[in-house]
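Just the one chain here, laid out as structure tokens, in the form predicted alone.
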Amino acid sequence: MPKFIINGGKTLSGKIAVSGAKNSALKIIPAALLSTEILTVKNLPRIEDVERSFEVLSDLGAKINRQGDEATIDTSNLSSTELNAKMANKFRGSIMFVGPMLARFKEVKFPHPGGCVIGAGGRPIDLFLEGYRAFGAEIEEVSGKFYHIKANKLQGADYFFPLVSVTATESMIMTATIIPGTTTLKNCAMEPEITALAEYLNSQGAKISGAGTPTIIIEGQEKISADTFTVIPDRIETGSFVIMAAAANADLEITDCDPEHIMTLLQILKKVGVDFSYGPDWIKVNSGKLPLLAHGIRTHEYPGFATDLQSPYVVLMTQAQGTALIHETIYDRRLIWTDMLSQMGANITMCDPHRIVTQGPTKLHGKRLMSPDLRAGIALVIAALIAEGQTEIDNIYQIDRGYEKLEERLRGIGADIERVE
């Protein structure tokens, strides 16, 4: 299994190109069930996340020609439809495939969908299931552990979300786009990569109101049609490289973004001390004097301060001045890698399994550690970054779930990181 080998302290400074946001491409792959023609999708990431979609669209009999970051893709004679099981429980991501599935073929099979440890026994899928009842499905479950769900017919229906689920308001979008009649979805998440879906079904032909507002309004159509669309940029990598150059305290540009979708996060950066600058596609940020000031924070869904933004944060609050809550909202265990943070030297309290405390600055020292989710690898990166010494990271595949070619960027900048398989 590959590892990461980070020899910190070394300063950072120069440009970072923010990649295709893995939220859009993990939605536009499965939207191309929704029609029989050809999809072309472009600034696709090179990630773990994607490769695994297309497997398991090619395993349903979908044709796929990829050429760098850009991808088309012909569902048009797809001859399964259960997906293969082995393939569906390495990432969470292929309940996304489910909702297009049932809308187009009024029958699909799958298993439990897999994924990183965050909100283990936490993350279920009942969201995704009640709404597809409100269409009219029935579900058969076996074990827990598999699902056979079928319609004779399958209509608009009117669906409140109990809790908010991005995932869970895609699926929802993607389903009611080809099934009759009209759907009304309140408490619906309203994060940027939902907007940009919705108006790619629409230039294709699709009828959705409300996209990035509680409510949304799909009136069904017997069919769309496919072209192409762009993935945004990924808003989480830029918060991520934000929160890296302040707690480097480096000089560096992030390109290819945008700020608007981080806009709570650079509020609060402006709160602890971060100098910086941004543009239509860019971020600037600027060394400066230091220690920065700690600030807590309260993750909430988007327009909120962004849960997968929370690790990188924590990392940034044992080298500000003072102490800071972190109250983590939504999943369950997404604290718990805290430890390896202490186990560097930094000085954080578990308060319960949502609330700890930092008191900094200290200063982090290299340890060997083990990535445990995405976001958490992403933030041991950084804490190894600006450690004194050597740290080693195992498990790195989940980091590459969500970063492409993360090590080459990061010596592009600077820093001395180094893949051992």
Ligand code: EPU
Given for the second form:
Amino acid sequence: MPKFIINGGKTLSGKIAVSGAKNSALKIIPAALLSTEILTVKNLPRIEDVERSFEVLSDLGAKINRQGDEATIDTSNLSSTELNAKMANKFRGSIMFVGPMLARFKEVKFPHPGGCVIGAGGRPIDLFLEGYRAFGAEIEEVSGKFYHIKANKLQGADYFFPLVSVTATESMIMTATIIPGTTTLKNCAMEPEITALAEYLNSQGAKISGAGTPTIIIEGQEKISADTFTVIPDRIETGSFVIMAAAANADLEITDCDPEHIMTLLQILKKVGVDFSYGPDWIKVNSGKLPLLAHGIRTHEYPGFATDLQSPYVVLMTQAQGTALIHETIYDRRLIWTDMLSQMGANITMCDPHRIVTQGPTKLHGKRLMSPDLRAGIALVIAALIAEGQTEIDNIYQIDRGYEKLEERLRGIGADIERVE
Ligand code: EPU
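Coords for the form predicted in complex with the ligand, given the form predicted alone:
What follows is the whole complex; the chain from before opens it.
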């Protein structure tokens, strides 16, 4: 299995460009199923989760033509309504195919999506199932591992999400777009990826209003067209790079990003004492006076502090003066990785599965580690970049899932990082 070998303590500086957002790409690829016309996707990140999505879609019979960061997707001649269990099992994003498949074929068979260690009980999909039932679908479930969903007729519905879910919101928007009747969704997630998806679908004939707010109304259309979608910049990568620059006390310009999407993080970084400025599509972090000041966070749905930025932020707090309470409210298992940071020398107290307290500043030392998930993975990379000595990070498939050619881009700003096969 490939791993990263990182020699820490190098001065980082220069410019680093942000890729297209994983969590936008993983929705637009299944959205190709909502039309029989050809969809062109631009600014696609070259990451493992996108590869896995294309695998699932090709297996269904779609024709995909890829060149660099662009792809065309033709779903006019699909041959199957069953997601390949082995392929879909590998990643959580496979659940995004279900809503569009159901809307288009009134039938879909799929395995429980796997591939992720965060969240309790293997990350449930109960909200999705409840939503499809509200549209009139019947669900046959085989011991929580495999699902067969069918409907004679689907009809728009009113649905109130009992908890805020990004992908469940997106899934119901996609289904409602091409089924008869009006759908009103309440307590929706408000992430920028949802707004981008809705704006694109509207440009192709869908009637979706309220995306980006808690209430979304969709008037179902008989059909919609397809054209070009440009994947929005990855706000989690943006935030991770800003935090990396702050933790390394680097002069770094982060380009091709949208600072508006990480305003909560930027506000908190001001309190921490990070010196930065930003424009419409760039953020410049300046090295400054140390130490930084510890500041607690509580993760929250957008526009709150993103759970996906919690792990890099914890690394920053190991370098800040004082104590910070980190409260993870979205996932049950997303703080366990901090044990590895403690092994590197961080002073972290676990209060309960959802809360830790960091005490800094502490020097970090190189270690042999394993990346448990994508976001903990980038946090370990940041920790390794600022640590004394050499760190070996195993299981970097988890990092490749969401960060394109990370080692090449980090070498471009002065990092000493190698991929060893
Ligand atoms: N949940 C349920 N039932 C469901 C769906 C979700 O109980 O049917 C729970 C989850 O277990 C979690 C909470 O609801 O405790 C919120 O999860 P949400 O459904 O919002 O997460 P998601 O839609 O599965 C997306 C991103 C995640 C990101 C979260 C929160 C994608 C493909 N994934 O997941 O991204 O952490 O929203 O912002 O969009 C990542 O990129 O590393 C990542 C995990």
